[in-house]
Amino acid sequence: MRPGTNAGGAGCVSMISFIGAGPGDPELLTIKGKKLIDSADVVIYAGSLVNPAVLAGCKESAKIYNSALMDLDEVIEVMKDAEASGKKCVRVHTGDPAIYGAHREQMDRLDELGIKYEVIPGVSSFLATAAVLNKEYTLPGKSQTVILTRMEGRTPMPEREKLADLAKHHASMIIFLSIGFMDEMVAQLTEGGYEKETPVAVVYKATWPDQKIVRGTLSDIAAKVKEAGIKKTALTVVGDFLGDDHDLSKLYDKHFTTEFRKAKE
């Protein structure tokens, strides 16, 4: 059995808990995640992204570390010390750590050290974005595929994952970590086949008190984002799901038979 499996159970004192803290609103933290944070002896949180309000219930005695000021070795050292002392340690990531969370490299190191861990999922910012826009990414007749991706920057993209290549699918697209490349983003999306009038929305800090939403099309979104002064911590969503024209689902179609309901004449 791999060291990182849940062999010790969620109540194991020495288990490290990776927690998805949600998109920003502290009430979107899961009940399980909140209980673990509130009872932890050691908290390591991504201070550049996680809303500090998520930590409001921490014990007064808890030691709190901001990982924005730490490198990987320093993070692991805190986890090692906590585990050796029998203290409960939680690692708090923004959204859900499985998406651009960089928690795999931490789990690999814990595997090498024989330290147990668990992952508590959270609400990703891409789901919060759909919620604040009141939209559905998978609309019948428009798109049944969702692509989560990012622009190439200091971290290169693998071959066949360039934005222009992904745009050829005309799927609903959610673009992370790329708000500073709006002009290039638009150029690559149109190169890949999206029409200039394809609807686009940019959501800054979805569910936070200072949330901003900018709506437009590929022809004008870059200028609108610059005018709004948005330079970081925003998602760009692209696709016809943002429009109003779509087919109705078969799920509630009275002429469609399902396992639980017969079609009506």
Given for the second form:
Amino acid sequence: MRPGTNAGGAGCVSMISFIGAGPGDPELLTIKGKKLIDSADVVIYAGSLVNPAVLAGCKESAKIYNSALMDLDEVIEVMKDAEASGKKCVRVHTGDPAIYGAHREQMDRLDELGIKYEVIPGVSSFLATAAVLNKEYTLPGKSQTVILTRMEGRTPMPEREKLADLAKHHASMIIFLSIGFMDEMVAQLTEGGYEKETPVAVVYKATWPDQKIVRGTLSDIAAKVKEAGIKKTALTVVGDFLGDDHDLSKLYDKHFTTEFRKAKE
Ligand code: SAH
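Alongside the form predicted on its own that was just displayed, please also present the structure of the form predicted in complex with S-adenosyl-L-homocysteine.
What follows is the entire complex, opening with the chain shown before.
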């Protein structure tokens, strides 16, 4: 067997496979995820966000469900039936399921039912966003910490995770699910201590054909986003990592010795 070949049970029929579909571009799906989707008998996908192009290779006979129209019980029922009749079932989430994917509650229910599952990770939209901006979140001398969060909206935030408190760290911040609250977001980030000139970018549908990028600062981003007509499926990224002023890394510093390379005089 060649090194790296997975001889394990990944993708076996009796197992439900949770798959990260990536941010939009169907070529940003993992090879493993694509193989599983293309061979599945039953597909449950998050229709509000997953690009249908990700499902282009599905079998003609595959039964496809849009989970945007289903509740948790209905999703589990479809998985249960598929498993009981020996059909391969895949559950396709946008980006990576571990970020606001709500797949934990599904896994818990499958545990209770004794149904096996696996998770195939995907490219989260926050990583696609850095890619389309040509930026690195962890910039030497600027920020070495990344905070993924969201605003309090229809669903509450834990008391200790208010945006203004998180903003105090001046880390690189990525704010999900909150594009409808731009004015409030800016107010809380400013209250937390970000200067008005802090750079901000909003990326709408990163890697989709209709992707849009809006760049600004905390003082003008809310107006620019309104002007661009962006109302959903967007991430807001905030921090000095968006600027051009930073130190060079030690990793590639010729005067710095690493495990693999000696420093040059
Ligand atoms: N699991 C997903 C996130 C699901 S929550 C992931 O890993 O990306 C849904 C939110 O993610 C959206 O409201 C938006 O804030 C963000 N999002 C998802 N796909 C996006 C994309 N292609 N571009 C920008 N933001 C995206």
